[in-house]
Every structure is written in structure tokens, then in C-alpha cells.
Amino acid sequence: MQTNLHRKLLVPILLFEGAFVIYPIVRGIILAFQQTNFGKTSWVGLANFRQMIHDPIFWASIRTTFEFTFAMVVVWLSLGLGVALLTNWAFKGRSFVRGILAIPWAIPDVPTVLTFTIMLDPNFGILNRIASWIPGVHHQIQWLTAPNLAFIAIIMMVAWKGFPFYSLVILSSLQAIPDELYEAARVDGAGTIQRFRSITWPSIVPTLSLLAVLAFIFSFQQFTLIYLATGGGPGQDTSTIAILIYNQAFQYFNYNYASSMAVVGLLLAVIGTILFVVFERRVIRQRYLQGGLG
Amino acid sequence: MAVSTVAITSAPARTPPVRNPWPRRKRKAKEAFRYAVIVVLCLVVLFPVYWMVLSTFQPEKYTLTYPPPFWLHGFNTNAISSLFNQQPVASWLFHSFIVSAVTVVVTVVLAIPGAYLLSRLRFRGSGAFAFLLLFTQLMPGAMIIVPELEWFRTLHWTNNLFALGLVYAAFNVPLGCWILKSSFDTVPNEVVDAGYVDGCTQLGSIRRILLPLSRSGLVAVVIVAFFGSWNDYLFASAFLTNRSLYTAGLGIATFISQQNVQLYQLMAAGVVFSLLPVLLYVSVQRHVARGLTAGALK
């Protein structure tokens, strides 16, 4: 056996990822401690970070980020669980329905934004026509420019685009539960709710917690849908860190300031990655236990 | 714990308790209700797609009126033809295609050794390697957009479609490695060992044994890389400043702020841009669904 085969295989990947990911990360961290004025770059220590912690826009954006990621975790997981439970039985056209329900995943971000922007248009959008059926609602709701509503509209759109993944994964974990468990519980006289509580729920909790971490990470990564729909507005209502960094860099050209915010974002990403590893181990352990039982 | 106790205590079969008097009818009603909910759900989920297609082919006088009609009042292909006549959409789509091709090729070429490392080799630093891949996959692109742009400016790689494809590949290689690793994992060791007995080298075993047995994994990697590249707006918007080099996603996004682009053209652009990924998804859905979920959870 060649013992140094792993080196030969590692080198191309490490070079590639090093050039396009690791090196930019290092360079970004360096930028965060520098300032460029009229083409002259100088070290400024923690000045950018000091500016950052006194910047209300930064804190507003941190708050928006956490509100948004939390909302997405809740919405994606409940939608995913609901759809998975609904489609987890042997019915005619099952695979067809699953195919249909996964279509939003295949529609790219830009057309998704276009469609939702048109549907949410205050003057001729279809959603306002539907909303006008509700008594007391007047038909010119400014979905994407009114405070709070813009946040809700973004959540709707991101939820639509992303939920298929969660329902597919939860469905596959529901199907890993051995049928004998349900049979046995039924023989023992357990009702639907009792069966859900003592069999279904404990079997899928590890998967759900792993998905919660992933939902946090994926909503944290979200850029295109938010940026093209609202640009982060109104105010900082929908301006997550990703949006704020982009605006600071490409609207105000504060590259160094944007980089110091990116350092905070990177730290959050590291925490997310570690959480993912921890929760994933739990899922693997659970699968192993289930395998032993089945 | 709850799971195992149920399994053990109920092992001996007993006579079922008395059920309700008309179980059949009740079950039928329950099924009908479930079907109804599923149909409603499908309609809600498909509605935005329906609306995009409807707005593309709706005759122009209906698209900007309130209330907007729910149904098609005629069939108007003017949106599609005027889109291609008035805007460089065809060349933008071609650019997207080139960039995606670069992404797919580079991702597959690098994911194969990566997956082999994760699946079959134990070496010092393998944990760090796995963490590096995972972090790259989970890190938001916006966090490195500034230094990446500076780096590319130094290299004079902005406005370069090939270089853009390389960046997308860098972000898709990790997921590609995980997906392919889970495919490699399913190949039994005995099969690989039999290959060694027949004189296969370790590298030869990847090409002759593992890859042919991991076709659906490979398809999933191709799909993921293609979608990742086709879908991007963030990096394209920073790296491409020359309008004649725009990818379709970037070009179509600029329509949003342009006054001279009609609404129905906007929707037509959306339909045209979604066509390829949706067709791809529909054609490989069966094979890929497993590979994708497996890859996401390793």
C-alpha cells in the first residue's frame, strides 16, 4: 500500500480551497485592522471594531440577523415537519406529490424574487387581492416597504424557497422508524397523540436539532432573496449582517469597515459549524440505536 | 429510552382492544381529509410558479390592472420574443452556461479525491480536513466577498467568466465531497479488496470500482454544482462589471431597477431562467433526492 497517497490527494484540494477561500479569509481579517485613505493603507488596530460597537446600524443589523434566523428555524422546521407528517403514508401519487412539493427548491433565487415582488405589489399584486377578501383589510398593503411587513414578506419568500429540503430530510427520518414500534403501541392501545409523543417525537428529535442548526446557518447565509427584494430596508428592518456588509462595501465603499463586520460574521459561522458537528454526532448515534432495534 | 421500552413490553402479541363501531367509514373520511389538505398544500406551493408563468403569457392589458385576473385571458408570446429581441438575454444565458460548466467540471474533479480521503483513508489531520470542508460549505459568501474581490483585482481576474466559475467551484467542492463520500461509503470493503487481489492500485480502485458504483452520487454532485453556480447573484454582481459579460441571474436582476423593462418581460425572463434547472431537477429527481439529503447530513 502507498502510505503517502493521502498527500497526493490532499494537495490539489488544499491548494484550491486555500487560494479561493482560506487566503481571502486571512486577507479579510487583515483588512479589518487597516484603513485605506486616498490609496494609502495603514494599520489602525481596533479602530474599525471600536467604530462598530458604537454604531447603532450594526447593532440593529445584529438584532435583525438573530430575529430572522430564529424565525426561519421555527418556520422551516414546522413547515418541514407538517409536510413530512402529511405525506408519510402510502397514498396514490405519493412520489408525484413529493416531486411537486420540492419544485421551489429548483427555482433559482432571482426568478423567486421577481415573482414575489410582482405578487406583493401594492397596486396590482395578487396577494393584495387575496388579502382584500379578509374583512377590514384595505387593498393597498405596502408589503415590501412598510416596517414589520417587509420582514414578514421576506420570511414568507425564504420559507417558500427553502422548506422542501427540511420536509425531505424529516420524511426520510420518519421512514427510518421501524413499523413494528407503531404496531406494538397500537396493540397496547396507544392513541395517535400518544404514539406521536412516545415514538415519533423521540425518534426524530436528533434530526430536528441538526436541522435547526442547518436552518440557522442557511438563513444566516441568505443574501440574494433579501437584497433584491428590499435591499435591507425599510430602515434596517431586513438588513442582516450579510446585507449590511455588502451595502457597506459596495454602496459606501468602506471596505475596511465591512471587513471588520465580516470578522464578526465569520465567528458566528465558526460557532454554527461547531454546533453542526456536535448535533450531527447525536443523529448518527440515534441512527445506530435504531438500526440495533430494527 | 421510551422507544425501547415500548418495543420490549409489547413483544408478545395480544388480542387487539375493541375498536370503534364503524372504523372503515371513519378511516375513509380521515383519508379524504388528508388528500384534501395535500391538494391545497400543493396548490399553495405551486402558486408562485403558476403566477410567474401566467404573468408571462397573459395579454398585456391584463397584467397591470387591479384586480389581477386569476386565469389566463388569451395567450401572448410577445413577452418572450420581445425579451430576446430587446435584451441580450441569450448571451447572458450562454455565459451562465459556461460558468456552470466550469463549476461542474472543477467540482467533480476535486470532489473525487476529497470523497476518497473522507471515506477510505485515515491520516493525521483528517479531522481538521473535514472541519475545513464543513466550514467552507457553511460560511456565508458575503463574509469574504470584499477580500475575494481585492484578490481578483490584483490578479486581473474580474470580468472573467472562467475565474467566476472557479470561485463557485471553491464553494461547491465541500458539499460535493460529502455527497460522494456517502456514496463511496456504501461500497462494501470486500468489493474493493477483491479489486486489489486482481491487481488494482488504490487509485485504480477509485476509477474502476468506486466511481462506477457511485453514479447517483456523481449525478447529485453535478446537480448541486450546477445549481450553486446558476443560482448565484452575490459574486457575479461584485466580479462582473461589464454588462456584455453578465450572467443571466445578474442581468435579469438588473431589470428590476430598469424603467424600460416591462413587467411581463421581467416574468418572461424569470421563466426562461428557471427552465433549465427545473427540467434538470425533474429529469433526475428520483436519483438525486436520496443523494442530496444524504450529502447534507453526510
Given for the second form:
Amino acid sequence: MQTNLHRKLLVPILLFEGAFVIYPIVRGIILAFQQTNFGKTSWVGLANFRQMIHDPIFWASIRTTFEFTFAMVVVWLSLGLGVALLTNWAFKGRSFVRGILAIPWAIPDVPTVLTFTIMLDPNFGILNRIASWIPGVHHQIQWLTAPNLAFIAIIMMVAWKGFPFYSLVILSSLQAIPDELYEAARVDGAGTIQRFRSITWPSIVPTLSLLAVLAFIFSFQQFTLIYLATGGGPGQDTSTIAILIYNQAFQYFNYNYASSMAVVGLLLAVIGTILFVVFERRVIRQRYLQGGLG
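Since we've got the form predicted together with the partner chain here, give me the form predicted alone too.
A single chain, with no partners or molecules, comes next.
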């Protein structure tokens, strides 16, 4: 009876996944090996991929994607760990601080971009006012239109939007560490840094490893904030592979070439995720072995 009920409940889920997940992926892969001209579709094999190999814009977007992904993994985990350690301390108003910590993560993307656009405005933006305090900075900084600065501005925006998730997850991992371990370490004369290295860090390494995988996936597929803020510009400075795929498909209407880029992006994301997972398992296994030997 229960088995039949479970099967009936699975049918809508499988239909939904097949229609909105599996079919678009399969259709996209098929389009990558085709070419459509004047409404006529023909099979061209690897022609789109050969074109991609000789496309400097594609390779520039790949480089930008990995630079952005690496930067976001480091920034999200570092900022998340720092904020989690601070909010894990006992101080007055800690519950209120933890509550407002999730606000950036809850704000939709469009208000986030609008807020940062105002803050980064070269005429009256607050970040320009702060930058003017730095010796040697006397001109209006074009954050979103100057080379290199636009990339930094995107990192700041995406970091602010996503760090609460990592902070809250790391904070929950910190609170799961038994207080008896810290008390025993204090009795043995261990200082703050020693307690962090011997107790805190080994305890949260599995969580950090999992969050590194999630940070890689989220940053690799980041689109909305980048597109709304810079559209991939200036030039190709903030054009990740997600931005390039969108432009090829919906700006130049080259759906086949965009599909081939999407296939390559999917493969890179899968390979990167597998590498992160393998690294995570090795780190956890090493920690368990060290704990067992200890």
C-alpha cells in the first residue's frame, strides 16, 4: 500500500524533472552539434566547438570565469569564517546581530544591484567619498566602467550578497563543538590561537570543504548580479561564460554556438565539482586518520 503511494507521489516529481531539467539539457546538447540558417537546421558535428577553440572572446570569458570563481571561493569562505567567529562570541545583542546577518542574503538581486550602483556612483557614491580619504586619490572613480575596477566592484557586490549563507552554516558548525574540549584546552594552558588550531579548525574543516564546493558551483553559474551591474563590460572584463552564453543566444541569436558554449561550461562545472569533492573527501579522511592516530 505504502509502496504504491510512494510511486504515485514520485510520478509528478519525475515528470517535472524530465520536462524542466533533463529535456532542456538534452536539447541543448543536441543544438550544440547543429546549425540553423534561415530556419533550416543541419547537423554540423563539431563545427561549433572548432569555432570555439579559435574564438579569443571565449577563452577570455573562461579566464574571467575561473578568476571570478577562485576569488569568490576565497572571499566567501574567509569572510564567512571571520563573521562566524565574531558572532560565536558571547556579547550583548548577539541574537539581534545574528538575525540581521541574513538580510543581505534575503534581499533580491535587483535591489542589491541598484543599491551598489548608487554606492559606486562616481559623483555622489559613498565609496568614492571613502576612497577620497586615501592619499593620492583625488578623482572620481569609475567603478563600473573602468578596467579592473569593475571586476573588483562585482566581487564586492557578490560577496556582500552571499556571505551570510556561509557565515550561518559555519556558525552552526562552531556551535556544534563541545565546550568541554575548550575547557580542557584552557586547563592545559592552551591559548586562543592554539585552541583554534587544535580544536576549532579540525572540527569545521568538513563544513568548509562542503562550502567550498557550493561556493564553486554558485560563483561559476553567477549571472544576474553581473549582468545587471555591468552586462559583462567594460569590454570583456566581467564577461563570464554565463554572460557570454546569454549574449550569444539572446543578443546575437546564435543559439547553436551558445549551446556549444553551455556544453563546455557544464563539463567544466562538473569537472571542477568532482575535483572539489575528491579534495574534500581526502581532507576529511586525513583528519579522521590523524584523530585516530592521536
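Think of the rigid core as the biggest set of C-alphas that the two forms share within 1.5 Å after superposition. Positions refer to the first chain, counted from 1. Just so it is clear, the structure is predicted and the values come from calculations on it, not from any experiment.
Core superposition between the two forms, C-alpha change of residue 13 at least 2 Å: Moves: no, less than 2 Å.
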